[in-house]
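Given as structure tokens, the chain that follows is alone and in the form predicted on its own.
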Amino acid sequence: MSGSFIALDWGTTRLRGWLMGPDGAVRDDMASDDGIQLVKAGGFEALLRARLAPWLAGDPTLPIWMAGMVGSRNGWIEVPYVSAPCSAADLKRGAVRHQLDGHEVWLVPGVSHESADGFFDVMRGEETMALGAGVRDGLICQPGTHSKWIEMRDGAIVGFATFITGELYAAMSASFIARLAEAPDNEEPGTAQGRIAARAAGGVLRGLFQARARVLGGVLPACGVKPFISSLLVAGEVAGAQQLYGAVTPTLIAAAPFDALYRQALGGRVTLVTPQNALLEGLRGIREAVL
């Protein structure tokens, strides 16, 4: 399959799009704060027409491929999950097709997985990036609100685990234990102490209270509270992933500031792929997969 197409990443809070040329290069791009949580029922088609108008007008048959929460139960059209293990061809087979003024719209499905220990897991959007990260056999880490650690084998997703690191950071930063925090954040003392606390006996739940206690004890400056919490939680995530997968060095799909934070937690030994490159390569691979 060849030709130009529109690639969309439509998440909870953001809409990002790229006009892809037949050679695979980005010809144009756009971004807006039109996340699915802000789109009223029945408003998705009108919003697409408005945001993509110049591209759609330039080619009346230009197809649209999109990934992310737009295919969730709270999105535009719910797309059933595909069970892991799954390949790019499996995701293409599970994609839902729609028509928008003569343009074919394809919504990529998310992926579900039940681990050997009975944990059920789901993801939407991360599966497309994982398939575009260039990892045929190995482990991928995608930081975020719900961080994903994804196992790849023979170019397919065979399993994954979710860590709610970003969501827990947001909750803890607004909680009583962070009430003594002062701006601006000072990364140096907080980050270093957070990594040390994550390795202490008692685990993350014991370590979190240190964000308050160390300030009261004069050990941690108030400007280091939030960096302490962030570092502690990321280190705890990495430790948990290593319990599941062993001391395997993952490929990291991340941008600032997560890239530096996770590099430190992983000892600096990572291959870094940008989320945009992974997403675009993933959508291209799914679109061109042979069924």
The other form holds:
Protein chains: 2
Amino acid sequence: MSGSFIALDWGTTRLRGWLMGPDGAVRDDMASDDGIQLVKAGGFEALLRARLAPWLAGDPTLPIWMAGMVGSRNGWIEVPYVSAPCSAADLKRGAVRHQLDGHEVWLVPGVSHESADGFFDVMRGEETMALGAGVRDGLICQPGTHSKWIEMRDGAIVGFATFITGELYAAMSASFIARLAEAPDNEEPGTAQGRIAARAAGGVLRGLFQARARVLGGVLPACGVKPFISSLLVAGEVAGAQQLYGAVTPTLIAAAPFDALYRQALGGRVTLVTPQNALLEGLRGIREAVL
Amino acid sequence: MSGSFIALDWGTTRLRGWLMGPDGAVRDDMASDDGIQLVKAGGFEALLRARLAPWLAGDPTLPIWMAGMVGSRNGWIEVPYVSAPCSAADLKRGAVRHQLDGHEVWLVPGVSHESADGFFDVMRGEETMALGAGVRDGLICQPGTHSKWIEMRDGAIVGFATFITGELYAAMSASFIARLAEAPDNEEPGTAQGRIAARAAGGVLRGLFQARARVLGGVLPACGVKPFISSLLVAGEVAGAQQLYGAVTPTLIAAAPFDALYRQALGGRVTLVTPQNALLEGLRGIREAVL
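Switch from the form predicted on its own to the form predicted in complex with another copy of the chain and give that structure.
The next block holds the full complex; its first chain is the one shown before.
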């Protein structure tokens, strides 16, 4: 299978699309704030017609492949999770196929996983990017609100773990311990302290209070509070992932500002893949998987 | 020194007072919502006169001893921190003495500490309770918004560490990961899972996402979400404190619901001291310390 198709990343807050040529190159792209949280039930088809009109008009049978929260309970059509271990072919098998005015629409499933230590995990969107990151065997890190660490073996997803780094950062920087913070943030004074504090005895619960106490003690300037919290949590995530997976350097699927933050926390040469490239390559691989 | 005095615990949200007889027994008590956050600058004296009128009228030279956030920058009179190691005599030496209509008023200082691993910490109020907990040598745990673990040697405070367990619980139970929670909370299903998750590889950043994912996976009922978070964080705090101090069972200064939560997390016979007893005994000890 080959040929042109539309690739969509339809998440909670954003809709992004790419018109893919038969040679795998991007012909055109679009982005809008039509995240699924703003689309009313029954409104998904109309929205696709409106946003993709020029592309759909140009080719009446152009297929559409989409990944992300659009396949969740709060999205357009709920696509049941496929459980890891799973390959691109497994995701294609689990995809939901739909018709839109003669266009085939495919919604890629999310992936669930129950780890050996009894943790249950889910993701939607990251599975597609992981499959498109070019990692046959190894570890992938996708920073975000809910960071994912994904283990790949023979080109398939064998397991993963979620860390709530981004959500915790948002909550903590709006909470009492960050009240002494002063804008504009200055990375320099907080970042190194955060990274060291993350490795100290007592863990994140102890480290976080330092965002306040060190300002009171004159050890951390007020402009360093949020960089301290950010660096503490990212380093805490990396330390946690290393407890799980050992000191394996992951391939990083990230854009700014996460790429720099995580590169620093991982402290070495990291292979970086952009989320866009990972998604497009992942959707292409799932679409072309032989069942 | 002995004799009657008024003991006050004047914190951010509450004012509590006790009229202490010359024999050390409580003669009367009061409590109000006049936390320092509601008292306007210049309003502290008038508030004391109003709330303590009957006690002050009964003895025109009755001294008043107070501990807590009243001595902070946002309180009545800022009392500089005394740095650990420090004894009851050191706190008496650092106390600020004030006059109120012929009554001596003493504000007990908070304590600061810089640990061997470069953590700076502060407390106000907990130092007084620690000195009144009857622990000559050992560890004290005071759960709360900012839980304190305090090391005692020869009856003095030699060091301490803060964990933001309570603040993190409040933030997380109002955050996205707790959205699937359903009231009323049911301790049973979440507590054991939280305790185990806290000890698993990956730490709190990994464990917290389980509050959502396990509900999606049918492993945790929605009524167990908040107990799961609470138990995870308390067990995470205990694990962190054990990294710092070893597996020493602390004396617990706590009231409901913390006493039960921490007893369970500490998993053994714990000596429990009520916050009131610890405060009154602490103020008495500081007051009677020989300089």
